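As a starting point, one isolated chain is supplied in structure tokens, in the form predicted alone.
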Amino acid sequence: MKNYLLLCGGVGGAKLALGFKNSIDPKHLTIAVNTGDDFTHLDFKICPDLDTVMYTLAGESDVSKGWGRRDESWNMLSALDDMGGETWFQLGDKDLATHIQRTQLLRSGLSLTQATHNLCESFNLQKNIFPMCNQPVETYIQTKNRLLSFQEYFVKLKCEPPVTDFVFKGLDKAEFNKDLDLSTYDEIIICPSNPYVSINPMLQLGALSKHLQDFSQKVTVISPIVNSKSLKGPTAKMMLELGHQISVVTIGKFYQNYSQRIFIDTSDLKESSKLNELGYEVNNANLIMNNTKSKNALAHEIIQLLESR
């Protein structure tokens, strides 16, 4: 079997990652996760995308919310609210334990990769989930009026301010995770995550960007847009605000320099010729992953196609 590297953001990427986890031997699967939305809150190091992937693969995610842990309680947050503390970022009690443990591991001198693998062990997961880099990269959202940190925009302001651009701070000192040897992967999957704030921070890392451009024939994009709508999150809203059409063609243009193959939903087959003109081999499948069966089915279909090559 081929070796697969998944480039993954939050909920949408985590769903596909679960399908892959359920479909192939873990020794053939590596998941590189966006850390551009990491931040420090209440003195804790919080890594939302890493946690979403970890919780999802461990069967610990709150499926109804799309974030956090299942069977959560909120005693700490309630008590903090009573004291007049900051509660705009929702921290459940079980989720908070993850952030406390990660913060302590990092303060003890471990890298983010080592801390992530320590947490993976706690959830009985393979050590195949990696942060995109060990250095801090911070995503900021440029709006008409001011520059917002990602979590302020995404959580506190609920994605309401119109977006004009994105800023990634810390890239001058960041490098793609050195524990991941890109030459060892036969296929690279860009998960159906937000291209602007989940995948783009990874594309800003020089070694990964160059590798994807040099070996675009082994890169497969899974569209986060289905029938002119976002599968999850503010992708479609951002497209409109940036002056783009909400379409799989916009996704194709975004990744044109990095990939030669794309999966689109069967509802978007009418756009195939435009994607062909951009240089893509177009494949179609049901991209809506609303249960374990559909997550596994999509992963199986992608793997079946790529293994046949």
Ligand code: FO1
Contents of the next structure:
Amino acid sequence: MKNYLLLCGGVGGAKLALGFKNSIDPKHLTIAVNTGDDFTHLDFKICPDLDTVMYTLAGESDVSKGWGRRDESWNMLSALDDMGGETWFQLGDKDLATHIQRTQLLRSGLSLTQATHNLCESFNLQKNIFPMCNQPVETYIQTKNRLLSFQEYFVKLKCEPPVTDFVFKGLDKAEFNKDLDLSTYDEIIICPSNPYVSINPMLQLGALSKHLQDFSQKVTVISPIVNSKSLKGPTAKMMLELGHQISVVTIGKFYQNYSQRIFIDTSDLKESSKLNELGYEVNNANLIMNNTKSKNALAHEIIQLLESR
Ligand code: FO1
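The form predicted together with the ligand is what I want next, because the block you gave corresponds to the form predicted alone; please supply it.
Every component of the complex follows; first up is the chain already shown.
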């Protein structure tokens, strides 16, 4: 069996990561997760994508919301609201325990990787989930009038302001997670996450970016655009605002220097020849992962193809 590295954002990426977890031995699976969405809120270090992946793999995620924990209660938030505290970013009681624990672990001197693995252990997960880097990188959204921090744009303003560009702060001090030896992965999967804000921060990390460009034959993109719509979140809206068509071809162009293989949904097959012209081998599958069966089926199909190469 080959060794797989998944590059993963939040909800879409986590669904595919679960399919992989259910399909292969964990020793062949490594998941590098975007940390550009991370921020400090109410003095707690919040890592939304790491938590979404962790909760999803542990069967603990709130599937309908896509973030936070299942069977959640909101006593802290409601009490905080009664006191006039800051409640625009909703922290459930069980979820809060994760942020408290992570913040304590980091304050005790652990790296984000070590803190993540400590949390993974408490969810009975293998230690194969890694932050993309151990240094803080913060995604900012440039809108016409203001530069917004990611969570202000995403949660407080509900992705409403039109986007003109993205800024990643902290890159000068950040490096792709040193615990991950890129030469050990036979296949790298770019999960169906938002290319602009979930995968882009990782592509800014020099060592990873160079590796993907040098070994683009090992890199497979799974499109987050299905039937000319985004599966979840603001990917399609951002594409339009940036002057692109909502299409798998726009995804293909975005990753053109990094990948030579793409999976698109069967409903987008009409775009195959344009992707071939961009240099891609095109494969198609059902990319809508709305239950465990479809998550496992997609992972299985990707693995089957890549094992045969
Ligand atoms: N997303 C929301 O839309 N509203 C929230 O109040 C919210 C709270 C929240 C708390 C913890 C956490 O880990 C994630 C949370 N998210 C919330 C999701 C998150 O901010 C975004 O989905 C990701 O950053 C995008 O991948």
